[in-house]
Each structure stands twice: as structure tokens, then as C-alpha cells.
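Take a look at this single chain in C-alpha cells; it is the form predicted on its own.
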Amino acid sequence: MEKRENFGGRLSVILAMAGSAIGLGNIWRFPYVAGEQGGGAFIIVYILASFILALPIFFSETIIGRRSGSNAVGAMKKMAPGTRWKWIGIMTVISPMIVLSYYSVVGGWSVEYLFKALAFDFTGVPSDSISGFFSRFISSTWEPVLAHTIFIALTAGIILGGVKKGIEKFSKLTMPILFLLIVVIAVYSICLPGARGGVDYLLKPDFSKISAGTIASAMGQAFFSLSLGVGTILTYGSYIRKQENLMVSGVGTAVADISFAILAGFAIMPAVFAAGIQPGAGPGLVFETLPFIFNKMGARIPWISAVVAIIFFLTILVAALTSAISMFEVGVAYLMEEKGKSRKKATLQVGLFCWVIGLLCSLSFGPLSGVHIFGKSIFDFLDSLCSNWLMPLGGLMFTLFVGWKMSRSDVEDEFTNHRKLNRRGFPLVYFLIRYIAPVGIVIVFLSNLLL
């Protein structure tokens, strides 16, 4: 087997989490979901959820990553010898992959668009053609197959260079990028004639619209912004090496994956309010609004739109790679440490289970799109099983886990380093993750199912 490798430092350690938990989610979700919540309110209620709800969860997930050194499965078995403590670990190698698998699809769509905005295809051509590309673009079937193969490619070729070589000098070269672009989006959105109501729609509090549902989305966007429940957080506390400050990764981690929801906010909704346009949600908002804005603003200076279409959507493809790279870790770990395969055979296997169903989930919009399991899509009944049962149901585990399996002692002599860190703050985390966020969960998960 393989020599196990480690982050290289702190700032290491929290670009990489960091990365994780920046994805597609916080571009085309956050800012939509915080207008239509109560903009400025929302904020509020969404950064408090992040840090009682969501963070606990985190260290949670890094604690028994870093307490027993090992992949998910890996970790159970070391922890709980013997109980059933393990089908939790068998769980969550399975659903990131399977998360992978559709999200991948969504990553493909980035590349396609990326490609487009190369090619100017967003400047200069009727506005009718722009708005239904995406329709046409999907439905298709070898254009997304192709461009979800080339993700997964993309994203394979980073796992193959390892932890130091592949995934911690990609994000450490890649985060400070995604900052930097999100940032330069942000500041041209906000300066565009008519951004105004965008900025409003995102900050102006109306505390009226804050309700149980309210609290319990802020909730659900905490918890999935930062990765939670699928194994990943776990699998990168394994490299964390045994002096990092568990405390300060965490709280950093938290910190750049609300800037970055915040900036992207920015982003989009200034210049979506700027076109005249209302806000929709989901892919439909980066994928047909904001191309749309983009042609539209073309009209006027065509250079400036076409660099703008193609800053977006390589922030978009990057933000994609970052999180799809912590989701392929988790089975390549597994398949490298419980099954003895080189981190070559494994990233070849978990690519290829990926791509297959993904392709699947591809087809599932076009050639397949009659096909439905309990009323849905392949690719809307995937993201449904990991949306609203395998995240909500891992999370929880990990949570009682630390907070309920584990002695206190064993929980505190890992969080705090033998007793040397954090020693006045872990009475606070310890009682969060033993009672607060298993509760939290417990509320998402119904949300998710009934609202």
C-alpha cells in the first residue's frame, strides 16, 4: 500500500476544506435563496446557522478523520471494532460518489458554457437563440455526455498527483484565483446602470419574511455549503497532521465558504436586476440568466461582456473542480487503504463508476428522460436520495458519534492536541455537537421532506 500522505500546513489544510465546500451550491443557490428569505435577515439567521449548527458538524467529521488516520471505512472500523459502526463508513464512501455522479454533469454543463464564452458565443447573436441554448444544450446527447466526460477527466487527473502534489497545490493555487474572480464579477455587477435593486434584494433586511421555514433553509444552506455528511470533511481531517489547530481550520474553513456565498451574491444578483430580469433559482440562473445578461450587455461595449462570460464561467468550472476533487477522495481513499489498490487503479475505478453514472443522469434529460424511478429522473431521484436521506442521515451519525460514542476525554484530548489548544472553547463545541446539532439536523432533514 501506499504511503499516506498529510496536509502541509494550516493555510494547507484550510484552502483545501475551503475548496470543498466552495461549489456550484454557493453560486447558483445562496444568492437567490437569501432574497427571496429576507435578504439582509437571512444573512444573519444563515451565518448563525453556520457556526452553531454547521461547524460542530465539521469538527465532528474532522475529529474522527484525524483520530483515526484513515478513509471512512477505515476510520469506523478503528473507532468502534466490531459494531455496526461501520455501515456508516460503507455509507458515506458510497454517497459522495454518487453526488459526484450527477454533479459532475453539472460541472460539464460549466465546461460547455466556458467554451462558448471562448468562442464568443455569448455577444452579438440574437437574444431569443441565448435563452434557449440551455434547453437545446441538455437535451442533447453527445454534447453534455462529452462535456461531463472531460470533468471527470479533469478532476481524475488532479487525484492522481495525490494529497500534496494533486489536491493541496491545486488549491492552494486555485482558491486564492476563485477570490480573486468572484471579487472582480462582484465589483462589475455592482457598478452596472440599474444594480441597485440586486444590492437591495440581497442586504435590505425584512425580518417579516423570517419564519420556522426561514430558519430551517438557512439551516439546510449552511449545512450542505460546507460539505457535510458525505464523508469528505472526514477523509481531509485524515491528512490534517496531529499539531494543526482544529479550532482555527474549522472557524476558517466557515469563514471563506460565507465571504465567498456573499461575493457570489454580489455577483450575480446586481447584474441580473441591472438586465431587468427576475431572479430564478437553481442551474436555470447561472446557466440561462446570466447568459442571457451577458448578450444583453454585449449590445452595448461587446469586449467587456465576452471577458466578463469568460471570468464567470471559469469561476463557475473551478468552483465545480474544487468540491468534485474532495467527493472523488473519499473512494479513492477507501479503495487505497481497505482494498490495497495504487492510487492509480483507484482513481481509474472511482472515475469510471462516476462517469457511468453520470451518464445515466446526463442521458436523463435528453434520450432518457422517460425514464423515472418513484416519479423522478435518474438525475432529480439521485439528488434527491443523497439531498434528503444520505447527507442529513451521515451527518447525524458523525455527530452522535463524537458526541455520544466517543469518550469526552478522547474528543477533547483530539480537539484540543493533547490538551494544549482550545481548551476554554471546547466545553462550548463538545455540548453543540452532543445536543445542538444532532437537533439541527434532525430539523433539516424534516424541512427537507416537508416544506
Ligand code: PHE
Given for the second form:
Amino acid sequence: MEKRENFGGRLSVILAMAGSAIGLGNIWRFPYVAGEQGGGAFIIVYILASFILALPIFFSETIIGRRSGSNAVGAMKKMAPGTRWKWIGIMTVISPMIVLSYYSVVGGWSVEYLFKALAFDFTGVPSDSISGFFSRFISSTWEPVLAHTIFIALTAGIILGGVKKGIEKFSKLTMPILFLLIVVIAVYSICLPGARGGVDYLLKPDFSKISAGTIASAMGQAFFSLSLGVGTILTYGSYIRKQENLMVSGVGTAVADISFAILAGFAIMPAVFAAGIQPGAGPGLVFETLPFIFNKMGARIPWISAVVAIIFFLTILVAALTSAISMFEVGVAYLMEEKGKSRKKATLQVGLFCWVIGLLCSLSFGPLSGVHIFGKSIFDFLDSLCSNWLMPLGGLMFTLFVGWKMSRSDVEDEFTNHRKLNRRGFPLVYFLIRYIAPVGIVIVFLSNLLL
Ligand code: PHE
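With the form predicted on its own done, generate the form predicted together with ligand PHE in the same format.
Full complex below, order starting with the chain above.
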């Protein structure tokens, strides 16, 4: 079997984890959800949910991962031998591969849009050539499939490099650039004439919009955004060296993730308002609305908006890639360690699986749009299966495992590096893991059932 690798120092851990956390969830999902759900008021609830509910799950996963030094299935086999916990491991190996399958379809869209931006297709053109492009593109057969294929291939290419030379190197190189790029776009966006409305929209808390549903969607957003419940943080956690501080890794990742989401909001919403477009554009915001905005801005100084468009879609692509590798690695670590496969073979198998399921998801916008599962298209069905059910279930199980199955002293040993660090914070973290996070997840479940 190939030797197990580890991440380098503290910064490498945080950048790799932040790479997993920061993705389409921040750039594509957060701005419109925040906008729809009460702006600043939603953001406050989201930040609270990230720290009180999501972070304890994050800690649970890193505790299991680092203590076992194994992939998700191996961890359960080692720490609870001969029990049904193994099935939780299996579930959390399969679910990220399903998430990756449809995630890479959207990742593929960003590949296509980057090409278009590079070809200056979004600037200085008649607006009817842009309108309808998105729906024409996603419902066609070959183009989105090709884009999805490119995205999976890029992901696989990074994974082939291994933990240190692939995942760590790529995250370390791209994450600082990503922050820089999003700040550049946010500043540009805020400086546009008429941008004020967008800033108000994001920040002015409208508490009248806060309801049980808002709280559930804030939790769901925090969950998805921190990559929880699908074994990715567990697997990355297994690459954290024994001397690192788990509290610092978790808090650092959460702060990076939240800041990036808010920056993405500032990159997008002011531009939307400046262009006089209704912010309720929903999930189509990034891919349908923004090209219009780039084009409109380009009417005055075309090359600036062309450059902004390129930077913007490049940012989305890179952010999506650093998340995609974290999902990919879960399956690869499992195949390598449990099935004795080489990294190459494991990468090929995971890639093929995700490519095939992703193919169906991609086609479900076009030729397969008539196929419905529980009244939903294949893409929507898999998305709701994972986001609403498998992810919270995985998260719940990880907190129950750490809070109730492991002994308190084992948990304390792992979290405090044998009582050297974080000794004062531990009782609070343990309380959150044992009681608060599981109750929060059950509330998400119930609201998914009832709302
Ligand atoms: N957190 C990633 C995002 O915000 C998505 C993700 C989910 C990544 C689950 C890994 C696992 O886009």
C-alpha cells in the first residue's frame, strides 16, 4: 500500500480546509439566499449557526479523522470495530461522490463561461445574444457534457498529485489569489454608480423576514458551506499532524469561509443593483444575470468589463475545483486504504463513477428532462437527497459518535493534544458536540419535512 501522507503545517491545513469550504456554496448560493431571506438579519443568523452548530460538527469530523488516521470507512472500523457504524462510514464515502457528480456539472458551467469570457463573448454584444444563452446552453446535449468532463478531468489531475503535491500545493497556491480576486471584484462592484442599493440589500437587517424557515436555511447554508457530513472534513482531518491545533484549524476555516461568502455577496449584489436588475433572480443569478451586467458595464469601457468577467468566472472555477478535490479525495482514500488500490487506479474509478452520474445530471436539463424521480429532475433529486438528507444525517452521526460513542477522555485527548492545548475551551466544545449540534440538526430535518 502507498504510504499515508500528511498536510504540512498549520497554514497548509487551514488553506486546504478553506479550499474545501469555499466554493459554489459561497459564490453562487450565499448571495441570493441571503438576499431572499432578509439580508443582514440572515447573515447574523448564518454566522451564529456556523459557530454554534456547524463548527462542532467540523470538530467532530477532525477528531474522528485525526484520531483514526484513516478514511471514513476505515475510521469507523478502527474506532468501533464490528459495529454498524461501518455503514455510516460507507454512506459518507458514497455521498460526497454523489455531491461531486452534480457539483461538477455546475463546475463545468463555470468552465464554459470562462471560455466565453476569454473570447469576449459577454462584452459589447447585442443583449439578445446573451439573453437565453444560459437556458440554451444547459439544455443542449454535448457542450455541458464536455464542460463537465473537463471539470472532472481537472479535479482528477490534482488528486493524482497526492495529498502534498496535489491537494496541499493547489490550495496553497490558489486560496490567497482567490481572496485577492474576490476583493478586487467587490471593490469594483461597490464603486459602480447605483451600487448603494445592493449594499443596503445585503446589510440592512430585515428582521421581519426571519422565520423558522430562515433559521433552517441558515443552518443548511452553514452546513453545505463548511463541507460537513460527507466525510470530506474527516478525510482531510486524517491528514492533520498530531501536533496541530484542531481548534485553530476549525475556527480559521470557519472565519475564512464566512468572510469569503460575505465578500462574494459584495461582489455580486451591488453590481446587480447598479445594473437595475431585480435581486430575486434566484439560482440563475451568477450564470444568467451577471453576463448581462458585464455586457452593460462594457458599453462604456469594454475591456475593463471583459477583464472583470474573466476574473469572475476564473474565481468561480478555482473555488469549485478546490472543493471538488476534497470530495474526490474521500473516495480515493477509501479505495486506497480499504481496497489496496493505487492512487492512480482509485482516481480513475472515482472519476469514472462521478462522470457517469454527472452525465445523467447534465442531461437532465436537456434530453433527460422528462425523467423525474419523486417529481424532481435527476439533478434536483440528487441535490435535495444530499443537501437535505444525507449531509445532515452524516453530520448528526458524526456528532453522536464523538459525543456519545467515544469516551470523553479520548475526545479530550484528541482535541487538546493530550491536554496541552485548548483545555479551557474543551468543556464548551464538548457540550456543543454532545447536545446543541445534534438538536440543531434534528430541527433542520424536521423543517425539511414540514416546511
Ligand atoms: N463547501 C463547498 C461549497 O461551499 C461544497 C462542498 C460540500 C464541498 C460538501 C465538500 C463537501 O461549495
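Numbering follows the first chain given and starts at 1. Rigid core here is just the name for the largest C-alpha set that superposes within 1.5 Å across the two forms. Keep in mind that what you see is a predicted model, and the values were worked out from it rather than measured.
Exercise. Using the core for the fit, does the CA position of E36 change by 2 Å or more between the two forms?
Worked result: Where the cores coincide, E36 still shows a C-alpha shift between the two forms that is 2 Å or more.
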